[in-house]
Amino acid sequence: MTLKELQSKFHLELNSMYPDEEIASFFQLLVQDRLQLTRVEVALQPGLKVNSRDMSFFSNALTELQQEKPIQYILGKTEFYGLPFKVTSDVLIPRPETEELVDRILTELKEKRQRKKDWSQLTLLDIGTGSGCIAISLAKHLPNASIYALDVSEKALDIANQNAKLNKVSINFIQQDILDSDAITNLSKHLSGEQKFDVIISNPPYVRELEKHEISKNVLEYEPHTALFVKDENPLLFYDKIADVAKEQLSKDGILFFEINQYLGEDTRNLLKEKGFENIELTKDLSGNERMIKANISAQ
């Protein structure tokens, strides 16, 4: 089979489940992972000839992307804020609005270096990490800071650890369930002495399960769900203990930042003023949603 008759069967095959425009994104992605060929060099050589080996290959990518699987999974890897990532279904495949969160806490530090030299050399802390998306690209633009990433799931800290190499960077993983009760004293032993964070992110579980109806089916099918949802009756379980977390573990201008669920953006800024948070912002994803809020630690 040619390149252009593969190229055929894909948009015929699929043309039923997905847009014209995904259908070619899904099949160049694959031909450059597999064949190395650039957009204009398929272009330029509709007439090459595909092996049986790589025929095997695009078939079974054609049956997993009819069964609904992220290109991501099929492919083992995706791209986050311009670096390289190893996913698997044991982590969340990063979204672009994780994406703004990284540029807001980055233009916020840069904001604050600004104004404190001391703020050159920093510790983070990244909760929940997964594949360490956030982490990782916060390491790469903070390179003389300390950074910490926790997750409760070995298998996603593995491929976090994984992507950190990947991307030649030290991050200090912790496994931990930030849920437990003595979260907050585990985590105080992976610091020194009287050291605290200046910094901790977080973007936990958000998603309720009333809302599944709005969640596509390859999310729900494919992604590792304790990694999305919450129960309907507890939404903010997460925010409300990793607040908790940072009112004992952020340093004294420490700054906590969230991703959160865009329905509960009023809810989540409440809690953290009831905890005796301030200075707290909300800030809307470039969808118009309310996706991010920020607060610092009250200096009473």
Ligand SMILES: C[S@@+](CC[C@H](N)C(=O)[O-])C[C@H]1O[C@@H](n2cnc3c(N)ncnc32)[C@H](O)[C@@H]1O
Second form
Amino acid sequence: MTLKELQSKFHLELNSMYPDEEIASFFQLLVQDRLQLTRVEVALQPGLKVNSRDMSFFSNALTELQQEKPIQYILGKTEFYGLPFKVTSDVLIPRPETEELVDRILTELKEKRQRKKDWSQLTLLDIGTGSGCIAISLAKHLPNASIYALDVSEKALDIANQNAKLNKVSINFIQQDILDSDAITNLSKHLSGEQKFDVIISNPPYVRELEKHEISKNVLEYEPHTALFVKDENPLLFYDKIADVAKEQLSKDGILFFEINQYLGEDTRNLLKEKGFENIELTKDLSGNERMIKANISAQ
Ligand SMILES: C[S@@+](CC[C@H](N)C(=O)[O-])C[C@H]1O[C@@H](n2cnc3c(N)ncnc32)[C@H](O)[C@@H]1O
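Having seen the form predicted alone, please provide the structure of the form predicted together with this ligand.
What follows is the entire complex, opening with the chain shown before.
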């Protein structure tokens, strides 16, 4: 089969499931990955013969796309904040709104650095690191910072570790259930003496079971449920616990950043207020949804 015929086959077999532009993008990502051909090279070589080994790769990918498997899992990789990340079904596929969170953190820290010289030697903690996308992107942009990243999942930490190597950054990984009663004590063992974290970040599980009907099949069937869902009765469980961790483990002028459930912005703000946090700021993402919250332990 030629490249052009293969491209037509993708469009023919997927057009009832995906828009044309998405199919074109899937095809290009697969061709780039397997044959190392750019979009222009594909257009210039429509008659190029695809050999049988490559054909079986494309046929498998086509079947997986028909089963609504996310293209990132088919390829085993994705891009986040301009950096390459390995992804498997053990980790959540990093989302664009999380890139916005990283951007927001870096902007905030840059402003702080201008006010206070030693703010570049930060100690940061990412709770629920998954693929490591937040911790690794921050490490790449804050070369002097000490970065810790925690997750309950050993398999996720293994991927995050591979991603740290891929991106040539050093991260201190911690396996810990943040909901455990001894989480705070265990965390403090990773710091020396009176040392505290300057920044704690978390994008914890926040999707309520009642929101499942809004979630597409490719997410529900392929992404890890422990990374996504919380019980309807206690949707802020992780925020509650992580806020307690932050109260114990953040330095006096430290900052807590959360990615949040767009429907629970006010509830999250109230929770932080009740726990005594100050300067609470709720921010919308580019789609206009309340998606990020920032708070300090004490007024600055
Ligand atoms: C929404 S995902 C975020 C992943 C990644 N930080 C990102 O932004 O793409 C939540 C992460 O929290 C982890 N997690 C779930 N329950 C946890 C727990 N009890 N303690 C620590 N981490 C937990 C999951 O394994 C998952 O990696």
